[in-house]
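What follows is one chain in structure tokens, specifically the form predicted on its own.
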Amino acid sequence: MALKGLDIFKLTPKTNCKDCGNPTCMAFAMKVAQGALSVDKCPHMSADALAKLSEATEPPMKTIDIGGHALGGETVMLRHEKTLVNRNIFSGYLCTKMPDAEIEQVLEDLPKTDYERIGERMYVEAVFVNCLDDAERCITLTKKAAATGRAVIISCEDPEKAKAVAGAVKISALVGANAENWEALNSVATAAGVPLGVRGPDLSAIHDTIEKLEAAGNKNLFIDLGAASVKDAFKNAMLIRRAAIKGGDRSFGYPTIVNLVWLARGDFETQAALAALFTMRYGSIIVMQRMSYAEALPLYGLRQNIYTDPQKPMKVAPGIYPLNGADENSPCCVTVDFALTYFVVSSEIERSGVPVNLLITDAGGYSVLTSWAAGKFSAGSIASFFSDFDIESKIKSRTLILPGKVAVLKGEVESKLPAWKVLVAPNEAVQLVRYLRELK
């Protein structure tokens, strides 16, 4: 568990510090406790004290890297307590027992889910390969998974087979360590330089195996939540996170993996629902049988909402967004860059079927009324946007539609943009469909 300021003070040297100016170094200690400074910034810290403080002030969950994706490192149970820092990743599923035609279909479908949402790329970040056949078959399938360019996670409890696969293909993680094989698989994972996943029949067995691995010097680990049942996997996820965050049990302070294929094989709708559940509580790697656009859109939206700093609103980039095939002759709607506003307004415009150029201005990520009250969405800011993006040379239409809730801006906008016919939309986005159709 992280030390408090007074605990850190007990380990800091009692000498004048040129950085904090406090002869007892209390200011430095408090800043370290708050996370504002790292302990190695103190020039008077002894090596022994530095080692103790570095370990004590680490997050209760270790941060590991799988294929360039940081997982773990969390310090709280819930998002509203403090920002969650490292979002989970989604993984496709392959197994050596699958028919070749099914394998090829999975590999063909995998790249289809790849799009951008509010400045973030949404795609399937990993491929999970269940190695159940001979080493040659496992190597062949793992090579196909690696060819996708995604992180490759192999599941293998046979140390010799795992060694052969890791020696032939660059993998990102190995899962399969248990009470019997942990020592041999630890050697394979360490040699490959990848995180090692630990599994067992219950949390007690998993905890014992982790303690042995830690004693052997490996803390680059993650935990398999198990496949006995959805209930057990969810219970394990909750208990592991609570033990690490609330109980200070660092042996449970590791990211987790949950395989929904094993929990709901063939039931894609249930897998999608469980993916949402474990995105919230607390799957770091979520393995699914498929990830079509229908499953991806709500899941990635949910993940983005959860793993976004609640103090920093989500924003879309300012610019011109042509909808329904809009061109330079189509009317313009202007609104703010708050992501929720953009998605609500754009979806209603699309539903209307009327070609419209949606103009997104920089309003600090606030909603229409909030940004208007703060002076970030005004006639002046709209005019500046038109100038910065050279709207008048790009769009021949001279019809501009304001959000209904800031109808008060109509006169000011007309004076700033005299060549434009300024209209006021309804107060609610849902009324845009009828409004635009009648306008057309």
Given for the second form:
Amino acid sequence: MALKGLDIFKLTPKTNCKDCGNPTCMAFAMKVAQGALSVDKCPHMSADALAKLSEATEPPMKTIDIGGHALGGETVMLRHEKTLVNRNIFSGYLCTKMPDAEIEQVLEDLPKTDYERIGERMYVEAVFVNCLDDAERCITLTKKAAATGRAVIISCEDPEKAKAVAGAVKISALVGANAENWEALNSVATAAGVPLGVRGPDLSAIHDTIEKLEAAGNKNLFIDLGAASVKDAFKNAMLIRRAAIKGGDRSFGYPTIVNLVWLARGDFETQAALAALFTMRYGSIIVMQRMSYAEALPLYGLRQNIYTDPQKPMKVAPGIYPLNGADENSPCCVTVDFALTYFVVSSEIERSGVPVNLLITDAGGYSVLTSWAAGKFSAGSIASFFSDFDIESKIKSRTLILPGKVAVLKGEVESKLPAWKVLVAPNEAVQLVRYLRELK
Amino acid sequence: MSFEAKPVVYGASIGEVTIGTGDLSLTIGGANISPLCFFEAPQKHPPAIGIEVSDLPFDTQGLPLLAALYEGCSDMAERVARAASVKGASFVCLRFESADPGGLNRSVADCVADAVKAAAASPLPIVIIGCKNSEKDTALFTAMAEALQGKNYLFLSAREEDYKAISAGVAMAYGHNVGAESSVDINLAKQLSVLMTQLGVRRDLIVLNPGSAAAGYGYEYVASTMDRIRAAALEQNDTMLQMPVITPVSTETWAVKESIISGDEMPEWGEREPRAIQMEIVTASACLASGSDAVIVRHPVSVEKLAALIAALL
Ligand code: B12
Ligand code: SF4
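Form predicted together with the partner chain structure, per the form predicted on its own context:
Whole complex next, starting from this chain.
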């Protein structure tokens, strides 16, 4: 929780000695509160005051690294309040109780979902291994999980077994600390240098365990939202995040893990619904039974949307983008400079295999209809693009294809660019594949 | 220091809107908690799931489950009866795609006749969606409102350009509910709500439709608009944003590539039906998380699973 200027002032020596370059201690305190100065600029702060301040000026939620993925570190409840910073990750699920054939199937399917969307790699970032049987089987399974190259999160409440697994395989996280085993599991996690996941029957038990771990010096933690019920897991997600961000409760300022296999085993639709819910509301690691394209396409799309910074428009540079080996004789498709639109349209043109010059015009980074409705994508803007980029001398083809959603622009574009044959393509980019092939 | 959570229940609450009459009615809204946080306090009206039926048969290529639901149906009324039988459906949404002047351009009279017949076949309350052409929707809605007077249905939607005629012809003349549709912006949502109430539409007849998009397609703006609307309504007691929110999810998701392309065309993506269902379920769940009081989906599996999700959270 951010400290107010007055609280900081109370901790200063109140001598107004000006050594910090400020006229008074009060002025100094106000600047620290705004984040304009750091406390160590005052050489006379007592050690005790410094400790209190550094504690209080810590961010409300820690950033925890799991297998190279930064999780947590959020400062607001909702993206519009500023931005969300560290997107959640998705994890596959393995359990020592699974029949071998099922294990092999999971491992075979896992790498199949791996693609790029607007410059981001979309794949299952982690594998969760539920270690229930004897250490030997746990080690074998964890080794298989590690062979995928993904972050490996083991779930194990038995410290001896956890130690054996962590000693034999490189893991990225260990979850299973509770009121009974926390001390022993803490040594295992600390020795392995990995974050430790805490669980418990209810939030106050979890909180107590976290406090003990923190007192023992471990702040490399994350919180298991539990598997008692859907309602309970969602409640925990909401209450933990609210306590951390709004209540300044540092012991809940950690990322979370939620296991949808335990909440809705075998029900892929309910797992997808829950994955969406926890992407929106405070799940940091979401463990799922299946991540085929059916789940991945909407879920990764949702995550990408929710974790874009509202302060930064997603734009691509205006210009000529020759696709499929297009040259000056290839027809032109015109569209806007919104990154998503560019991505969708260019990937469909690529899929068609037809050489096309994709013309990206400056439309303020908006989608086709948004920029059209805002007057930023019009016959006028297309014509100025043609003159600014000297299209008529760079390209010999005189075929210009408009997006179907702005079919109304056809007449005006024709009169502004009289040398061009203006065609209107279908509404959706996906229809371009057939359209372009038939055009040839 | 142990952990104790104080329930966050707001002094303000979302208004209630009733669709349909008597036994055949559904009330949405009334929330005084953050979306889906039923652990804070019990709520009278959890979010409702509606099922979309079009006056044109759906494209069922590669969708065996959807095809099976409507197998043998020869008109909208028969499809409505089937749709209403889907587990978890709380209302049926009639969509008049055929009215589109850029498409089949069916006459208002024909569409009204279909609506009357379909309404009679439905054991659930009805929400009506037009064809998105302002002029045609205005003619369609006012004629349907008259033909279905006394039924208290919900018409989607009135927009900036046609709210006067639609509000007058639907809500003020016949007491039906009307959706206020704006373009993913809290200020536009508020402005339309102010304009409609100033015109004289009773507040308890207005449902907000602040815009929607499929997951991955500009959905961040939808989420933030809805998050902000709910915050303004509950935390700042903004009465002009305290109407319940409805989100027609299916009209967005069934238009994106993920839901329409066949398994043959994108072999690595797999069969079409699971993709279309998951796209609809993911988008609708995200809308519910941001405060939708009602979502409209197309696939029976989506209806059932979304209703079960709400039940699990209650
Ligand atoms: C997110 C959004 C916004 C965001 C902007 C996001 C952005 N970067 O564009 C914000 C909130 C800022 C916004 C603002 C506005 N918006 Co807006 N917005 C949307 C929303 C929800 C999604 C847009 C989106 O991201 N689409 C995804 C992209 C990929 O779509 P696309 O660019 O059209 O590309 C597709 C096709 O066109 C095709 N395609 C593209 N290029 C090409 C080229 C060829 C050759 C072919 C064949 C195909 C093709 O491929 C893509 C996939 O098929 C839509 C509603 C909706 N569900 O679509 C409304 C929508 C576009 N907005 C609308 C409006 C009116 C506005 C405003 C003017 C509102 C206002 N009065 O202030 C403002 C204008 C902005 C400004 N302030 O100046 C209206 C437009 C109405 C109309 N039919 O004209 C819509 C349709 C909402 C509605 N139903 O009212 N909006
Ligand atoms: S250096 Fe420290 S004691 Fe001196 S004026 Fe600044 S804040 Fe006060």
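Positions refer to the first chain, counted from 1. Worth saying up front: this structure is predicted, and the values here are computed from it rather than measured. We call the rigid core the largest set of C-alpha positions that still match within 1.5 Å between the two forms.
Going by which superposition fits each C-alpha best, Asp224 and Leu323 move as two different rigid units between these two forms. Think of the chain as two rigid blocks: between these two forms, the small block swings through 44° with respect to the big one.
Once the two forms are overlaid on the core, Val345 shows a Cα shift of 5.4 Å between these two forms. When the rigid core is fitted, Cys332 shows a C-alpha shift of 3.1 Å between these two forms.
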